[in-house]
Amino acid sequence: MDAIRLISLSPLLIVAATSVAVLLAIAIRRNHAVAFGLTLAGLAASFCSTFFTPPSQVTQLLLIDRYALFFMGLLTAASFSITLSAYGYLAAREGNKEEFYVLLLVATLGAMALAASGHFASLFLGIEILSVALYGLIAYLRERPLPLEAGIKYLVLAGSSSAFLAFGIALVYADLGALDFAKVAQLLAAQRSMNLELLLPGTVLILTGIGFKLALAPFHMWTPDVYEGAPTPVTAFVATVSKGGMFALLLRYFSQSGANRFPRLLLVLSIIAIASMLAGNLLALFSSNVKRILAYSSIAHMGYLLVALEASSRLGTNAVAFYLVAYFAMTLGAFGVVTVLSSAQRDADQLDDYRGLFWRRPVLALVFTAMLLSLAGIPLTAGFLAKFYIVAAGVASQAWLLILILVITSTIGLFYYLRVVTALYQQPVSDVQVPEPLPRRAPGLSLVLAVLTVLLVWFGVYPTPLLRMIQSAISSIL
């Protein structure tokens, strides 16, 4: 491998080397602060390297283009903020803490590999690297029953989704004799595949496997239990980095493999999008657990993204990328507030834990309000513009039914978001036992919340720089 290709792999290599360095540091001497510092340094170095890495087709498996570099930067930035929130969260708890950062780095590496995958083999490897690390992260607080239960549920369902994915890849290969996305597109364009009895079911099985990872309906049943049971920083990771890497892969797959040429496949995606928007928003109405509300909300947001994905146009692809950036900021901010309010005994996941928060922690309540209003799509926030671009992409592709469902379900979503916001500003209830906040051992988390809030408003008012960056990145796959 020449020097250019080796340098092109630097974002991935830095994260991989950092995980090894943290592991070696643990073997020499356990020190939470050292593991934390090495993880932050590695993620920061990987993020910075995305700005100087030359695009290159490293192998048939990995394509390091502007698109991959953009999403690698987004994923490492999200992991950086999650690491900051995890330090104080873990410091207040007993047990070994250092291995958490090794698993976090390995999971981030798997998500980054997905963003650079242009081949079914690297797709499967990236998903497995991500999933195996997530098994340990979700059940990391093993002395508690809920994390263990969440880890087992994710293990069983993730294993099932991998089986669907592997079987789907096998069917596509049996029909076309190719695993490279670009080669698959060439064969389809040349009408080399006339055996839809293999190709179409194979593609549907692949989407089924991806649908489990993205928690799209009807593959969403694991989501609320895993979100509630996992440690809050891990929940934030699953909601952002894990799903972001998967959707980056799905977007490249649809753009480069020609999968969007099948009307019946687009019909299946439409049904999944409608089911996700309805299930996510309606189920959230009946929950009083904040982490479960955010879990159901994430199902709906993945459904919104499918609306733009089906547009199969430059506008739709740009809308997906912009929505993912906004979704990362909103979700990381929301779970960051939950992390700050959590105690050593339990997470602050009940609605009563937030009742009257404005009178106890006014700044934190305002930050949480901004995140929730952005998730609801209120103007002057990034969430509003993100939904606007989704609707614009849907209008351009004349997906009127999907747009109608999106508008109706967004209105339903406004109700449960405002239910949490209302609780923040109510007078405190004296007989409600509010968890003692974690010790202030990670001042960086306050800075992260401040930056996310600023970005939320900035992207909602002046999104031009971000849109230009997205358009430059997206041009690599169109």
Given for the second form:
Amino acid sequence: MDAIRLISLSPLLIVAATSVAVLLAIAIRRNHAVAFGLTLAGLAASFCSTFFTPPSQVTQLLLIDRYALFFMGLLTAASFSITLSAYGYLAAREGNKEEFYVLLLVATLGAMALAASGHFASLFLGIEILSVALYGLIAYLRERPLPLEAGIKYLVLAGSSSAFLAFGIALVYADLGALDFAKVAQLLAAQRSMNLELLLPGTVLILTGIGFKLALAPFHMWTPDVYEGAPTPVTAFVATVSKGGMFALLLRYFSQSGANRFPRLLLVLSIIAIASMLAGNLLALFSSNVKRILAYSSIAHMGYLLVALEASSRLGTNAVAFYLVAYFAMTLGAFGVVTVLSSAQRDADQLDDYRGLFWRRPVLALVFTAMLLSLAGIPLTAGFLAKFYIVAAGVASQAWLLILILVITSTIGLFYYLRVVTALYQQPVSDVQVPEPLPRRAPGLSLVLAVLTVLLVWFGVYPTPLLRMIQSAISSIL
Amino acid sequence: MILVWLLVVLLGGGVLAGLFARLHPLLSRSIALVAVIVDLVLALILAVCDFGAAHAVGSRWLEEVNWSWIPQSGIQFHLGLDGLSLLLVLLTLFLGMVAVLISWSDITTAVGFYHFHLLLILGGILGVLLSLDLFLFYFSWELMLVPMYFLISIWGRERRTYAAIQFFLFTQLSGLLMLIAILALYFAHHQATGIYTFEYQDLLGTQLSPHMAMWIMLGFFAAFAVKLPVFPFHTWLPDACAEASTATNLVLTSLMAATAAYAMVRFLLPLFPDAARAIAPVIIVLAIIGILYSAVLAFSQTDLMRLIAYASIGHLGFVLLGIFSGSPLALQGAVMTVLAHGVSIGALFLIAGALEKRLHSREIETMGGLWDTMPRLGGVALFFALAALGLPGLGDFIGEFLILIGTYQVHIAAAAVAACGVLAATFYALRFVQYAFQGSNLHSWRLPDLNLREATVLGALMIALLWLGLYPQPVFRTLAQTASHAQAFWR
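Please supply the corresponding structure for the form predicted together with its partner chain (the preceding block corresponds to the form predicted alone).
Time for the whole complex; same chain goes first.
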């Protein structure tokens, strides 16, 4: 491995090195602020390095192209803001805080590896690094019953989904004799030695594994419980970094392997997309827990993304990338608000915690409104353009049924977003017990929310620079 | 460039009004009022100066702005103003000023937030009226919804949440159908020419199969029909009007309806002339059902706000009839009715609001004999009730008369049945005056008459309506060019 390749790996290497550095710092002296500062510095350095890293292929496993660098930047930025929001949250809670950052860094590393993966082996490696760190993160507040339950649930389900994935990869390998995406694409294009009895079950098993990670229906059962139980910053991580890395991989695999040539696979994906949109939006209607509502809404959002993925044109790929950026901003923002309002005893997850927020903390309520309206796809926010591009991709590929269901379910979706928004602006009732919010220990979190809101409006009003970046990023996988 | 200023002043004023409310609510109200008045003056300058100039050049648009916005998707920031949009911009800003003035004492909570939303809606409406890029049009169209949702759900009455959510779901679902239609048109145009564009002028001549054109047209129609509203998509309007505050009702009926009517004339007819012609008989039937049905319902309402809401639906039935009758005369009448309806229905909402503030009730059954105690309000109410029933000399008469004449040339039966609607309007309008102001004062009301601010606002509305009714020529002259364009598409 020459020096250039080593430099190419620098975003990954920096994150990995930072996790080791934090571990060493803990060994020398336990200090929350030091661990926090090191993590921030490492993630910031890694983020910056994505702009200067020369694209190249490092071994068969990792493809550091523009596409991978774009998503690595997105993932590290998201981790950076999660770290900022986690500091005050952890400081108010019991137990050791420092290892949280090690796990966070390792999990980010796994997601970044997924974004760069061009090979089934690195796919599996990335997923496992991500999952194992997540087991620890979700159950980090192990004295409390909810996080523990969520952690065990995630452990069991993610473990079994990995088994599905491994079996699926094995079946595909048995048929094609290749693990490299590019090679698989070649073989599929040549249509030689194709043994559909192995290939199709293999692909479906792989999809099952990926579906678990992305919380697509019908593999979504774990989502509300884990979202509700996990500490709020971790929930934000599961919703954004974990799913984002996975989707970046899926998008690359889909556009490189030419899997869209198989109508049967498209049919399966359509069914999953429709089921996700319906399940996510309908189940959210019956919940009055904000974290669970956001969990169901994320299921629906993954369904929308699949609609654009299936279009698998340049337009569709563009739409997926844009949607992911917007989805990151609004999801991080929404969970950031939940974090701000959480007390040391419990997270602010009940709808009642938000009743009349506008009259108590107007700015925070406005930020939350912007995030929710963006999730609902209302103009002036990035969510609007994101949904616009998804619908455009669907219309271009003439997937009328999918688009119609998207439109109907997203209107249903509006209903529960509006329920939360309405609660924010209700006149305060004096006898309602509001949880004592965190003392303002982290000005960083306010900063994160301000930046995210600005980005949300900026991408919603003038997306041209972002679109240009996305276009240059995805041109390397088309 | 002045078009951009129109938007900037409104949106900037909204933001400032929102920010400065912390210092003093009065500051916020004044900023909002100043912003709307400045915009109104700008629009009047446009009306006076540009009109002669543009005709000399012979350009389609009196004013135009075309900036690059999202070039990757062929999206331009393209604004244009012609006679039709100029009239409706003037209406919007005039009624916007009225809305700010009548909120002066009505709105006491979260004043800054209120004015921010009010001006944002007005900005959205201007965006709809000015955009010549279908993406920008959709963007502005959707932009109106959220602030309107807030206006209903925060400053409304008891069942406001229900009404607000119903409003939002209706308009959002129909808006998304229009989005699909816009995109279908966009890709159809790309297939035909290889160019991705949302530009109105380019999309005008897009070749579409009749089948495709019909579906796309229906997508557009869904959005406009809900917003106008057209029977049977009208059910959200009475609920919303019963729960929203007075100024909100003014914007909701007078201005949102104007955008829907405008969008039909500007986009639906020129983009899909054949499909529109094919479906016109069905829409004319819907319009006539709407006129008669709303008259019957208005007659049986006891809630004043609901009564006015149904009266508004009736007038808008005429507008729909005028647009789809295919006669240029009726089309001019439709625009006239939009203007006059905006003023007269808006004024009726003001009167209802004034009554409610004094009586704490909107049930006309609790009223009676109010003329004795509030002669000025009674006189004004009679004036606008007569306007609503189509008394000659007032704006509504001109509009509906032209619509009926125009329709008569094309569909005699339709004109005859619609004329019954004018008759029916007499019943509910007079019933309102009769119950509220005449008769004996059973409840011994002793109430203050109109104050100076209310009297000024209502006086201005009366003058506007009289002007429209007695000297409508400037309106028709302004419309002449638009009407001739529309005619070209129908033939």
